[in-house]
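Only one chain is shown below, in structure tokens, and it's the form predicted on its own.
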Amino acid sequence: MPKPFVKAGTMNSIKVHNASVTYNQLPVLWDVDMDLPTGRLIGIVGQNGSGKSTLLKAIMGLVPLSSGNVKIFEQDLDTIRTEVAYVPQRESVDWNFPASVQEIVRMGRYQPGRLFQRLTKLDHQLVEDALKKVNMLSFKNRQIGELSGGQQQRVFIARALAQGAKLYLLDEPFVGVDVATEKAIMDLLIEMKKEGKTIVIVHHDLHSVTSLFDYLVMLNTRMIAHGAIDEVLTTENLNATFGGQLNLFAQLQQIIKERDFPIREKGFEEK
């Protein structure tokens, strides 16, 4: 089956249907509803605890849905897979593991039918240039585990590009990493926004969504809200998603006002 195109805008990429997810019979996420639309740079934001990372691994398949379905480009995650490139956190990494940069790479070039296969010529260049995109390409021989925490995250990053997918989710990139790693991590995901690529991060710096993201959604085990970020970004969501936290709303109000966000409720900006 040849792989569909995906223009942005065209579809939703991410179709979440009445999904529920529970470990031992407790609700982590609780029949969550949202359509993602394709193209986007989109923050999934919660408080620590609030069903952030298992949203990414009910996409992804790698936890059971207790009730609802995910769609992904309109299709099941079996038929589409390979367009999906996840990035887990970098402490669920067992980064002991012997295998060296160029090795986790290739890794992204492996498809279902071709695990025994040679890696073609292409193959090779893919995994080259992704590399180059991370500024890795001198690291390749060394192994993973001898890396700091932002080159890690470069290497598994790089993979997902070698994967050449058209969804990327990531779960908390930036955390552990520098200042400079955040901002080349950020400039590539842009860039490949602008190549019709969809980016899916859960963000854990509530400070840097607007300057981020076009698209977020807000998450408190059920779906708080989901949109364009001028449009979610409000009091009475905040205060769903993040209840309690009054010294934060403080910090969001000079945010949104610094980036000229319009205030939908009356009562949110001091007299």
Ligand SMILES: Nc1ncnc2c1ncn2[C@@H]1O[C@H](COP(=O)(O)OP(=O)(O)OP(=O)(O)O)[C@@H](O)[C@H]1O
The other form holds:
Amino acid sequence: MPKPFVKAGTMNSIKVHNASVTYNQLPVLWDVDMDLPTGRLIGIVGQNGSGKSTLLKAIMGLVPLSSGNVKIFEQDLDTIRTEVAYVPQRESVDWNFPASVQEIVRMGRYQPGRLFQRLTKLDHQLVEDALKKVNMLSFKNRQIGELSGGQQQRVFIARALAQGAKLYLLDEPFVGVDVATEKAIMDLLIEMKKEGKTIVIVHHDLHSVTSLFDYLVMLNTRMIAHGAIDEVLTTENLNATFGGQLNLFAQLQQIIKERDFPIREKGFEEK
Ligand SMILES: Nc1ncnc2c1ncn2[C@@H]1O[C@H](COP(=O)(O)OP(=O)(O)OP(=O)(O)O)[C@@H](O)[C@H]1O
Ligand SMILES: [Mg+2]
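Beyond the form predicted on its own, can we have the form predicted together with the named molecule?
Full assembly next; the chain just shown is listed first.
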């Protein structure tokens, strides 16, 4: 399969057009349109049940769209699947299946649709490198079910790293992860962004969105807003995204008042 050449900033990473998803005839994503840039750290925020995980699954082709379509680097997912790494939300994974840490991370090196593959020396090296990056190499022979929540999350991130993808979709990667690990993972993601990777993260801690991301998607079944963080984080958008949660809303207004955008870089190109 030919690998398309994708240069950061020259095209959209994900284009979602008029996408709707319904479960039992109830819409959980409704007419969502968005173009996400490449080479950014992008946050997706919204309240519980607002469709954040469904949006990632729709991008990954894991739930059927009742209308609309998705393009990744301007192509269909099937032609570009190896360039996309997905880390599901922790509670949606069955952690009791019998597999070692190493086996999980090796899955990142298998090509979809090819049976009986043997991994090469380079594949094994990439698996070790990925485990080292998340500081889990010494656990490589442990069963995944025997790890703590944060360790399991790090193994799944290592699998995504081993894949060497250009686009990373991470669903709440910091849940159950201690502060030091969160910082280490975030540093890793910032490094990846500098290498031109695109990282999309569903994140629910609003206090840290301004320091983590440079681009934000605000979702409430419908697309409320997406864009550079200091443009979309307005009172109106926050109200439409989190409306009804008044306590939270008061906190958010405080965040808006106090915010400065430490992650924004000089010369950062606006979309
Ligand atoms: N397999 C399913 N069958 C039926 N309804 C579902 C299914 N998966 C999700 N839903 C419903 O779709 C809506 C959106 O769910 P989704 O998991 O996308 O929300 P979310 O924004 O990721 O929430 P959270 O912050 O709790 O992770 C919710 O109302 C949920 O109950
Ligand atoms: Mg979710």
